[in-house]
Amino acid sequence: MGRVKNWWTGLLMVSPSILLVIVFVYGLIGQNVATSLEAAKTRSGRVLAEGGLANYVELLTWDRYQHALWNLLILTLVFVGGTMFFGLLWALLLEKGVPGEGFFRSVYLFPMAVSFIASGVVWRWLLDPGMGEQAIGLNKLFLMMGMPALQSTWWSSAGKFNMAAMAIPAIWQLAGYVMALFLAGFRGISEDQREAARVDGATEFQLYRHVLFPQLSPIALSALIIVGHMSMKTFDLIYAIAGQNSYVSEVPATLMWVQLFSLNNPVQAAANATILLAVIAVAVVPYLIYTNRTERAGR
């Protein structure tokens, strides 16, 4: 009985809190995804979404989306390739131990502090496509170097992998997390197991690379999902850079503003939504299934 009291007890002090997820986290859920099966016309009777599984496939085969996915997927390769390459990279010169440590973990740390939308006026700035004479931000950077052939016309380009260059600013801003992800990871390992591949004969490289990184798969992975999963649903940096209606650069989470608010059509807006959260789940889900069954495990 007092098993049972303490439950219910606990039950009662959490039910708040279940409530409030229920209703505004699965129930909008639910009402988006119900949103996003609905016919839609125009007051002038133009069809606008006919309804059901229609609507996903209408979204899907939209050129427009197309290029919004595809730009998605240059943001989220470079973006997570970059956060992870320079993430570690700046742990490893930190856990070497290099004097003024605290000075640098502050300067990698910093961008952290600053939000998307204010760093992005920057970086738009930064990047600015103009060239020659009319270049400023770091064409101009380069011209005065004597180095115009690095010029470029970043984002604004309509290449295929202009997107790359739209990642420069999240790598900048999300690399310190990464590291410090990394750094706290370096410092968990005791320094015995060090010392004693040492002892054995193992050379730095193959310390880092039998003995250390091998216990960083985990923190890795975390990183990894992480910074993935923010990559998919980049939003404000990207309108703060470029804009709500700048087609080049645009990704499903910006093209659902236009879809919802320049193209008055919710019920696609709300398909968009529906298959990025899908597209996020399928990323995240695994992860938190493999991290609970490695919790369980390790009790």
Contents of the next structure:
Amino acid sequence: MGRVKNWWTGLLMVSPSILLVIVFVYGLIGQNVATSLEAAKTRSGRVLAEGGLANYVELLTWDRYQHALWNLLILTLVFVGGTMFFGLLWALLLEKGVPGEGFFRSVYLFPMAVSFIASGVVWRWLLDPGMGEQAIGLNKLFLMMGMPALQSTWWSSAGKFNMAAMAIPAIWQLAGYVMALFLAGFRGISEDQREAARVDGATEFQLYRHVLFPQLSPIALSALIIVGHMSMKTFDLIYAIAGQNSYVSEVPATLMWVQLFSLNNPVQAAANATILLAVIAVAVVPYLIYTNRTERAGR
Amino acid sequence: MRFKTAIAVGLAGMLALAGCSGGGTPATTPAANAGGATTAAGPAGGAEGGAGGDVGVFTWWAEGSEKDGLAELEKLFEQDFPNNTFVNLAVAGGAGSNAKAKLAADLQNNNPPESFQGHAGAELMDYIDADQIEPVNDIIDELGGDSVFPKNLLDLISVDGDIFSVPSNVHRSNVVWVNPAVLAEAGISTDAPADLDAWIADLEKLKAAGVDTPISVGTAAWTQVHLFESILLAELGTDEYNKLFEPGASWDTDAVKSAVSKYAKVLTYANTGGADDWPAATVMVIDGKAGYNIMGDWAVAEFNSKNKTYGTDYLAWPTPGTDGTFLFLADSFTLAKGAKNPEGAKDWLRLVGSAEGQKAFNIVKGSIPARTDVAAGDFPEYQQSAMTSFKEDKIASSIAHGAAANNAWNSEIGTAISKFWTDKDEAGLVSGLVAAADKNNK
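With the form predicted alone done, generate the form predicted together with its partner chain in the same format.
Expanding to the full complex; the earlier chain stays at the top.
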């Protein structure tokens, strides 16, 4: 009897937040999907979208959209790979308790406190494509250091992998965060295990490979998902660095802005948003299921 | 090594903060209503002293000479219509790119300002198409109709006899800004070359003389479209150029192809980076790093702010091959559908369209009045010559500034041009331009 009463009070307490989530998250997702299926025409009779699933077919077969998807793939691979690599490297260097650890930890974590839009303004200048006499930013730095061969056009080159350069500022920004996650993971492993391994004659490499790293895999997975979904949603960084309407650095999120505000085509923008949501869900949902299961198993 | 990385990271962090603090732009605060102004000798029509209430005016005039020009209008508005309160809704950002996004959201949400800025021409058609603005024929008639506004300008903002905005100012797009000192080093005459080929030869001479960047251009897509439209006009001639924007016109022509290859040629003399938006590119000419820059006549403000003298420190001519044609763009003000205070909005349009308002605004902004009956005498030298050209020259409409092509078309041309900037694929640019025209020009 008392249990049932408690259950009702609890529901009453959380119902405002449930309602808000229903309306402002799932309601708006639904609205977005509905919009993406609409037919749209301008008053002068130009067809913007045929309606129904044809909208998606049109978007997916659009070479500009495919180019944006490719850019997103490159960006995500380099961004996730880079943050994981540097995050783990820094965590490894710091976890042994070097002098001034607190200082280094703050230094690495600090970039995360800066917003993408603010750091983007600086990176726009650092990654300027001008070379030789026109060089500014990083290219100028390389010239001054006597290493002209290192100059690059960065993200604004015609190559297929130009978006790898766009990942540099993103890595700078978030590698520290991944480091903090890993560092917390290392600290969570009790010292006894290391000593036990050493007593058993494990080398330092074997200790990490067989004792410590396996215990970090849930953390690595969380980091992967968090960084990966941030990469897929990235808009502000690219907008700040490349400006509006930059074809070479276009990803679905920036293309959506162009569709909505420049091409005046909210229907196609909604279709783009729906696909983006689906892509992110493909990455995030299995992770949620996995963590739910492991939590239940751990109970 | 680790320590060096740490320092580098720290320095970059500080730079980020510096960039942050420099970004804020103070917005103009709407001045308090100057109650009990003495005279109302300005625009006639409407209620005496104005209809009353707030009049929200949306522009992207938030910086520099544009902001000062708007402040002049605000002063006059409060003087002529003391009953009204001017509310400045300006949004900063290059060529209105941020402002248009904010405006689109406001219009979508049925929360329009009383009046908003729009480039006169094809760009306005988007708002007409979306049923977001009202005809203003009565205001235009009150102001004097086509006896004071050029007929071809009114045609650009009319649909089926309804006029949809009040033009406030006109700018010229096809202007080359020249640093004579740089030209002198290479022994090039400072007179304008006769045509595009002669000019390209001069660019080659500058390059040979060791000037690293004979012509400067921004990396922002619209500044490249701006350069391209001048070259397109020079190569096609005014009539052929104007025909490109008639419904159903084909861009798949030899003339367009040769314009594209001329553009590609000119880009080989341009900087590949180092200047993001137009001011940085213009400053390269001012500093003597570049010989030429093509930018609209608002660039004169940049020269003025560096205390440079026209004729000695810098020169300006029409883009070679376009002499006798005025590649124009114009700003205009609309009456938003569903505005809360339409009568107040009309008072604003009366002021913007009046000779008094256009004179006060344009002298400060550096543009020329859209009205043809404003006395040229009080304007600075360059503006006087521009006013003469606007009256006498052939008129062509700018692509980059929304006169010739609507927003969607303009955006797709910008994409093709921005793609070309990196891959230099001429055939790709031509097919991009053709596809954009086929899709949007119906």
